[in-house]
Amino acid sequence: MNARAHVFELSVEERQIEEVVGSLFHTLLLHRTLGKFHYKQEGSYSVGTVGLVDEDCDFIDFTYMRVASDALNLQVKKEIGVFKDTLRNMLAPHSGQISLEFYERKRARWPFQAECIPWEVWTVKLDVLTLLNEHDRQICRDRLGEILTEKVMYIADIMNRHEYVPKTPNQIELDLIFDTNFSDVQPYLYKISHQSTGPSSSSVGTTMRKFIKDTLAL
C-alpha cells in the first residue's frame, strides 16, 4: 500500500516555528483522533467523545482548534520543540522539515517483528527568515495566518474525501491501529520525525519580496 504524501512549503521566523507546524499538525490530529472505545462485547462499543480547544497564535494572526487533550497536546509540543532547537543550532540561513506519519502495524509470526505501514505522510518544510525590521515582521506575520488559513482549508477538503483509512479493529487489534497510551483520546497510530537540510536556496530578500507581491495581489 503507497501512503498518501501531502507537502506544505513555508517561510517563517524563528519564533514562529512551533505555532506554523503545531497549527498544522494539531488540525490534521483533529480529523485524524476518536474519543476511547469502550467495548462491552466483542463487535459490540461505544466511543467516548473528543473537546475541541481554540489555540491563538503569539506571532502569527491566527487561531486553530485542537483536540482538548493536555497529553496529546504535551507530547506533540515536545516533538516541535525539538526540531525548533536542531533548527536553530544551524547555521544561518537554515531549513528543514517535519513530518507526521499516520501508520498501522501489522502483526508478525515470531521470530519477526511487526512491521510498520505508512497510509498517510504530511510534511511540513520550513525556510527559517531574519527579518531585520517590523514592517516586515508585520507582512511576514499576516502573510502567514492568511496561509495557514488556506492550509487548514485544505486540510478539511482532503479529509472530507473518501479515501483509505484502516478499519475499525475488534478490541484484541485495537493497538494495531490506534494509539492507545492516551486516558481520554484515541488517534490513529502516528509518529513525528524531522530532519535539517542546511542552507535555503533563497535569499531572506528574495522572500520578503515574494510576501510583499503575495499580499498585493490579495
Contents of the next structure:
Amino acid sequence: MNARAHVFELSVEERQIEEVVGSLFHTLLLHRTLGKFHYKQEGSYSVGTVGLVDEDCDFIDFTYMRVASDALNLQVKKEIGVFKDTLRNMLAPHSGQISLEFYERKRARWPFQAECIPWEVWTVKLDVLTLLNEHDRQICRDRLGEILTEKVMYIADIMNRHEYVPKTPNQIELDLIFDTNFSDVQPYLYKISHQSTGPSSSSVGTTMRKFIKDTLAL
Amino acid sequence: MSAKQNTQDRKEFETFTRYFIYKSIQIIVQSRLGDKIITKSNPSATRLDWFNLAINDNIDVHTEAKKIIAGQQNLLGQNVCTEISLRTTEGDSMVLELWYISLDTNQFDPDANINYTVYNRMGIALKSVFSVSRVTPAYKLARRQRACAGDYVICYRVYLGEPNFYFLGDGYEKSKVGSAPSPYGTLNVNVAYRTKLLISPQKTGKEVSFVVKDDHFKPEGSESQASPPKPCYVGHRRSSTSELDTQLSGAELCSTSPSQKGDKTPVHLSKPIRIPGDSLVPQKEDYRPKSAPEKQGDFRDFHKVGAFAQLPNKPLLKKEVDDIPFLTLLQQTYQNTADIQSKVIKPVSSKGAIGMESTNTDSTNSAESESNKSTSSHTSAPEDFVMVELKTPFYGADANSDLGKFYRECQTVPALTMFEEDPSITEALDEITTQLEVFESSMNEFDDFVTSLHQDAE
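Complement to the form predicted on its own: the form predicted together with the partner chain:
Time for the whole complex; same chain goes first.
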C-alpha cells in the first residue's frame, strides 16, 4: 500500500523552527487524535473526550489549536527540539526536513519482525535563514504567518477528503492502530523523524529567490 | 425492516446535523470572544460530549442558534450563516467573515454508516473549524479587542439563507473548511473572509444601506428573521461556560425536540442589545421590513476628498440657513474647518481601533496620504483617482521607525487654538453685521479719503 505524502517547504529563522513545525504537526495531530477508547465488552466501547488548547506563538504572529494532552505535547516538543538542535549545529546555511508519519503495525510472525506500514506522511522541509536586520525579520515574520495560514487550510482540506485511515480494530489489536500509551487521548500511531541536509547550490538559489520574491511582494 | 432502518438513520442524521450546526456556531463565536480556549481531555467517557470534543456551550449563542434552526422547515434546506463583524465606537461597522453550513444533496456517500462514519467525519470537520477559525484575520482582531478596550467590538449574527459576500468588500477569500459526506448528502462548512481590513469612510456600515435586494426579506427564513449582530464577548461575560454545562448537560443537551420553552417566546428582532458604549447599539433600521434603505444617504457623503479641496455643501447646513444670501461662502469655511479636524483625528482613531493593522497597512496609509497630497485637488471626480502605493525612501515596514513616528506625530498634531473657538453661523453673521454698521457710520471718512486721492491724482 502506498502512503499518502504531503510536503511543505518553508524558509524560516532559526528561532521560528519549533513554532513552525509545532503549529503544523499539532494541527495534524488534532485531526488524527481520538478520545480514549474504553471497551465494555467485545464489540462495544465508549470514546473519551478530546480537550483543546489555543497555543500562541512568540516568533510568528500565529495561533494554532492543539490537543489538550501534556504528554503528547511534550513528546512532540521533544522531537522537534532535537531537530532544531541538529539544524543549529550544522554549518550554515542550514536546511533539513522533519516528518510526521502515521502508520499501522502488523504483528510479528516468526521469523519476521513486526512490520510498520505508513499510511500518511507529512514532511516539513525547512531552509534556515539568517536575517541581518529587524526590517527583514518583520517581513519574514509576517510572510510566515500568511504561509502557515495557507498550510493550515490545506491540512483542513486534506483531512476533510476522508481518505483512508485504518479501521478501528477490536480491543486486542488496538495498539496496532493507535498509540495507547497516553492516558488522556488516543492518537493514531505516529512517528516523528528528521534529517538534516547539507547545503546545495539549488537549495540556496531557491531560498534566495523565495526571499527576494517575498520582499518584492510586500 | 429496511424502511424502518432508513427512517431511523435519517432521524439520527438529522440529530447529528443539528448538533453539528450548534457546535460549529459555538466554535466560531467563542473563537471571537478574544480569549484563549482551554478545555481538558476526559479519558473516561462518563459524560457524553458531542463528537467526542470538549466544547463548552455558551448559553446565549446556543439559544440564538436554536432559535434560528427552529425556523427551518427542512433541516439545512437553507444555509446556516454565521456572520462575524466588527463595530467601532464611532459606529462604523464592517463584516469580517461569513461562515456558512450547507447540505449538498447532489453529493452523497451511500455506504457511510451514520452512527460511526458520518459521526466521525463530523468530528473531523469540527476540528477543522477549530483550526481554521484561528488563522483568519478576524481571529487576530478578536484577540486584540480586549487590549484595545472600547475601540471596537466583534459581533456575531446567525441567519438562514444565502451568504451575502458583498459585505466582505473587494478581494475577499473563500475557503472550504470541513465536509462530511453521508447517505443524505454532504455537509459542508465554508468560510469567506475579508482581506482588506482598513476602515475608511467609504467602507463603513453606511455603505450597507445602499444594497437593496428585491427578495431581501423573503418570508421564509431569510436574513430579515435573523437577529441583529450581537457582541461576542458580552454573552460570554453574562454566562460562564461552567454555568451552562450544568444547564445543558444530560438529557436536555441531547433533546432534539424543537418545542423547548425558549423557542415559543416571540423574538423581538429590533431589540437593541445593551453593550458598552452608546454608539455600539445596533441600529434598528437594518431590520425593518422595507425594501428601501432606511437612511437615504447623500451620495456625496461617500466621495473621497482631497486634503485641501473644498467640500460640497452638506444639505443639513443648507436647510438651516438657506434663506440667508451668500451663506455658502461662510459654510465652506466652517466645513473645511470641520473636515480638517476630522481628517486629523480619524485615521489615528481608526488605526487604533483596528489594532491589528500591521506594518503593511501603515505603509499603505502613509502612501495613501502622500498620493492624496500630490494628486487630488478636485472632489468632483474621485472615481478617477487611482491610489498608487508609494514605496517611500527611508520608510521601512517597521511602523516604529523614525519616519513613521514623525509622520504619526504630524498627523496627531494638536489643533490650533483659533479652531477651538468655533463660532456659530449666527455669531459670525452678527459680527459681520456689526462690522458693516461700523463701516457705514464712518462712511464719510472713507468718502473724504477717496476724494483726497482723486485730488492728489489730479
